[in-house]
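Just one chain follows, in the form predicted on its own, and it is written as structure tokens.
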Amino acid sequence: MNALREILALLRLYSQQFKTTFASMVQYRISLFIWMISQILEPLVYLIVWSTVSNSSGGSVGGYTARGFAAYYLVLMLVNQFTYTWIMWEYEYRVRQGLLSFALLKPVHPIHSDISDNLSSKIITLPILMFVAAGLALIFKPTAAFNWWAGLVFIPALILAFLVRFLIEWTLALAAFWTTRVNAINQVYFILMLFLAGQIAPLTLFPNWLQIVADILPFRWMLGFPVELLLGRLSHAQALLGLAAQFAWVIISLVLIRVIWRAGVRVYSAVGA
């Protein structure tokens, strides 16, 4: 019963934070904006480039025709969508200007509200960025071998995969209690996951170290995995190791995050304006 109440309880608290930071992102709705711009840029880029090397080289590389990169880039422009975060940035400001004060005074963890304002970016911005990528279909014509139980094993992917992805970036975020200049840790951060998450190229198209690298580390299961995974270029076997993997590392970000956030409330000062 006790569970139950702390279930219940949690419940009440995500609608009322989901309420305050929905109002609070449909007023800042121009930003978002700018920012989806971003997402839908990268990616389109990465598309023409790779089409253009699939048609100069025979019509296909490494697999991939140059329906197959759209279908590829398009799905992994929405995987990226529903998984990204801006806590890394944000969490410098917060320590530099002592705004991290009044969140510790709270007698909730501050990461309930980071999910809340997170879910909410989505909620706003992902049917718009759904319409820009029916239209893109319907320029680039994408082609992959989708199956029914790719679909299904899809869903948890991708919920496991924004799990992986905030709790892992929350994290690292925590570095500002140590030090309040994180650029650098961000910077080399976001080009490991370029690079190992499928960004900038299928996974495939690397070398097989590369590969092995990307396997180990948890930028894969953050992004190429369920888009690897809905476009039918997995075995169930795969699958279900993918599935692991995500599970394993959002267990070890729980257990970081713990202990990290401990640390780093002990340090904790504010720097102030």
Second form
Amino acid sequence: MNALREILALLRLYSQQFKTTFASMVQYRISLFIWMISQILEPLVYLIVWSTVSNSSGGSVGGYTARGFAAYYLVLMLVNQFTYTWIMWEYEYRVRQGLLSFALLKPVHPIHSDISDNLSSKIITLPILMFVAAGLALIFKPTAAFNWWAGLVFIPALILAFLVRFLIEWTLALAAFWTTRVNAINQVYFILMLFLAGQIAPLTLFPNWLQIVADILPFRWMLGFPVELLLGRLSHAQALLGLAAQFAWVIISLVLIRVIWRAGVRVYSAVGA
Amino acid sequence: MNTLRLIYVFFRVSVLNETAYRVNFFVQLFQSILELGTALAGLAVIFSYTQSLGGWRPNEMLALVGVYFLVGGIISLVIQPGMAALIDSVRDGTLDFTLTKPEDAQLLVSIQRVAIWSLLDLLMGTGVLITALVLLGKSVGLGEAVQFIGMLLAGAVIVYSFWLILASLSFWFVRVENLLEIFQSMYQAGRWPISLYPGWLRFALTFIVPVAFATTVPAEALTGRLGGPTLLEAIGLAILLFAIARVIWRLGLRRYSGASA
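Mind sharing the form predicted together with its partner chain? What's above is the form predicted on its own.
The complete assembly is shown below, putting the previous chain first.
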């Protein structure tokens, strides 16, 4: 009974937070739009670069034709948008301004409002991005070997990718408790993401040892894996193994969050306290 | 002469200010090295699959990366900090203090803030550029050197004028910081030769947000692939944009009414 009541309360919290964020997103729609430019431009640039390479080396590079790259990067653009978070910048600001004190006073864990914040902004940005991706698809004419089972497995893979990325980046954001130079940490993180999640190139284009590193670390499972899955580039076994790895990373990051959050709150002292 | 003296004074004050925060130097050094390393590693991945990218060989691409860092360094050294401060001061009304000084206000706002650690990007860019030239194994003729410096200057003027136009919009609209973000995110596209992009994107990166003139064109000058028309276009656009920026700045100032007026 108690558990049920808690879940209901949490749902109410989510829907309320949802309305608030939605209203503020509509208010700041121009910033949202401008911020989306870089979300679109980065994969677009790599799409163009790799298509050029593919065209100039006999029509195919590492199993990708120019149109194959188009499919890869357009799906990557959408998956990236779906799993994206900006929580590291948010936390740095909260800790620096002492705003976290209010969040700590509330009777629920602050991660809940962050999750619903993140989801509600995507309800606005995703349709716009899908529209853009459709337009780009007309220009670059992507092709992929789509199949039904991969399409079905893609949905849980996408949700797990979001969870892994959200939990990992939320943990990383807690670095703000210990240092004010979060930017340098974030930069390292983004570079790892660039290479090991499949942003700079599909991971199969990398040397073998780097692919093994990417399999062990969480980055691939936040972005590259669902993309390759949807494009029909993975076998059944690879898909299952991927889901298992995603699951493992969700659990690892949940444990990490518990430990680091407790330690962090103990270190935190608001300005003026 | 007076202009140079003013630039020197402002620069000196910035150096004095910033040397109080020496750790920032190491943080910036760390970040710059990471960024350069990422750019080079990216090139390494791409050139492990091809000999030339849209007609650019590896060492020529290296030169382009050098120019990208060099110009990016100039932007974050003076242009970006000054223009961000201008927008803030229009909103807060602190532009009053600048306007009362007996010097040209446009010059003063443009050099008011110097982020000196960005000199690191500038130095690294130059280093990469020199390395690229040595690797290319060709001596740069006097003609190419003059062209390169001319195009670099034209590119800097174009970028500066573009930022000033955007920042001057703050005289009419309150929130324009976001517009500056557009340039920052579009600038990334300048790390690759503009000729790779499809026509519509090339047009946007040349005339709407003039990234092409800042990076590709100077690199073309250095690698001896610059045509006469592009050269004239760059110089023409630099003069035109500078004039437009001046006019918009003047019109904006006339609208400005200060904090308490």
